Amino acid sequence: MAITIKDVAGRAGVSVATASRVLSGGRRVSPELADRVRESARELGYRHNAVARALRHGRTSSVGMIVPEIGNPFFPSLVEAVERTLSESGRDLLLCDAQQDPSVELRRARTLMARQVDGLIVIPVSASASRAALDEVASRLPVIQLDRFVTDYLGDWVGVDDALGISLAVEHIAALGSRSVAFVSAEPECSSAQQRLRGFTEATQRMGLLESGDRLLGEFSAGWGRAAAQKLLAGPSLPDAVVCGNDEIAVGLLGEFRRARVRVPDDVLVTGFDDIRFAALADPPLTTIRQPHEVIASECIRLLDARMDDADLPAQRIAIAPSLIARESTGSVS
């Protein structure tokens, strides 16, 4: 005899509607109920037919996601948090890498739409050139911008308050007695780089700090961190502190300083941004700005679900506050 969803619901002690929501990836139910339904389905050998459901309801229980480059260690952590959040409602994540190229980003968006994903999460490559992909997707699917956003694009976005994060780093090194500070970050092509640069400018002016030399703007990579450190070492003197636009830059800079026998934090303080997994393992462990991945992911999926339920909702922009994690690179521990 064929096992039906009614059998699963009876065994789990829930309504058929609840069992259906769990197994089809519809509206969320409590984790305890979801686990009970899935365990009952497993014990009974019930197999949910996702293809049939998609034909009946126009949903595939899958969500697409495009990241600028999977090699950046911050993005995998965010992807994992999004995937965990989606799995709570039985949905799958289809991931694509844009390879830091807006034209590739557009092709990946078209590929995911062809796979009939229910919605799309995009971390835009560019604050301007990524608009083509967003415009095309938004005309056909619910789309949420995550972490980064396209300037002057009216659409949903959730991410950390980048300007606030950098200001926390600047306030931290100022409280430790720094008077001169250098900024090493990426060219302001994406919104994260733009907002972190703005935050640095505003915070140093507010705190009355002296900016040491030109702002060193390259890319969010350890290689650029090493190159920027060489530029600082070639100058007449080192600043009291270096605020880095992300942890990769900071790790590269720390390595170059160590090679040149510059002592961190005795000779110069260094901060990063993101709190990637390697930040605590750096030499010395890196003071940084932590992004709350789970909170960001939860808000992202909440926005996506709301947009899927009502395409006419006003666009929402949610900036989540980051936190400072003090470690030995500034001579202190949280």
Ligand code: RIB
The other form holds:
Amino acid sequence: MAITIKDVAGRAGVSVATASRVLSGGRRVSPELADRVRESARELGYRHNAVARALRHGRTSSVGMIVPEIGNPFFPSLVEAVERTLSESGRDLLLCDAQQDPSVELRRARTLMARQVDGLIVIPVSASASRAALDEVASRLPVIQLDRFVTDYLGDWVGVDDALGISLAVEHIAALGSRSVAFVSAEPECSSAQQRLRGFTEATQRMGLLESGDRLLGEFSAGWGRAAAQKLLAGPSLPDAVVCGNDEIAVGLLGEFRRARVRVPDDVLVTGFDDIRFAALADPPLTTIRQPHEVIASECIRLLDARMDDADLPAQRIAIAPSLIARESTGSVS
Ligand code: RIB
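Requested next: the structure of the form predicted in complex with the ligand (the form predicted alone having been shown above).
So here's everything in the complex, that chain up top.
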């Protein structure tokens, strides 16, 4: 028998009106009561009937999106593509930044649900800690994981095949004669970092490359790229190539190598991941792995619309193939 709002209210010890206010994102409910209602809904596996809610409230023609770190240039590019795709069907995008904090991510999800968005797109901050936000959203409205995903969460996901992307970079530097390689990326807290680390491990073993020193895992930032370059420069010798987990890291590393008068690509090859706008403007222009924003965005909205039409559709996971963009940082002359 279907779980109703009455069951949720009874379990939480509140009135149906209060439970409905909480689950439809209404205001004027104390955080303690709201948490009780949400916990009751989660324990009972209660799913707001999206069709009834849409009929009752009508759709708002708006979709919410939460990104982990709006300051990273990869995310605004993907947001632009999602917004363009939504506007083609006359819908608006409401954007929130999780500030790389799963607790902020959860609060932003609640804010967007309170705004009665018709669906939510989440790029999870963490492969584990973002589970709470996704569980709560999924009990109330259609949600798609974009770019990154939460481990063991069986919801819809669209993104690039991260492991394949890093494999393309490793195969590229191996084909250019590299025998030793270093990996500079983010700590494996999010799925992108986890999958790229997995791809690097598999590809270097398959290509018979020697890993030079420890894997330098910090964060997806230029600052970490600079710090990693300093660690490599302090070592006994530089590797033939450095594979970076994203372009921001690579740009920071290139700057530090330049300051140390290390020549790229003559002394060491360098690759990135994302193909942000600054990759082609780097000095030297950066070889990287392009994420096809338009294709990713189009698949994301297609999946969201399918989920809006049928809440019981089996979960779909769509991994899109990235492409290698060879530039001067690995000796390719455009
Ligand atoms: O640059 C940040 C990285 O994390 C990107 O590669 C994107 O895939 C995101 O997950």
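Positions refer to the first chain, counted from 1. If you superpose the two forms and keep the largest set of C-alpha atoms that fall within 1.5 Å, you have the rigid core. Keep in mind the model is a prediction, meaning the values are calculated, not measured.
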Did A321 shift 2 Å or more between these two forms, C-alpha, core superposed: no
Can you read me the CA shift for A9 between these two forms, rigid core superposed, in Å? 45.6
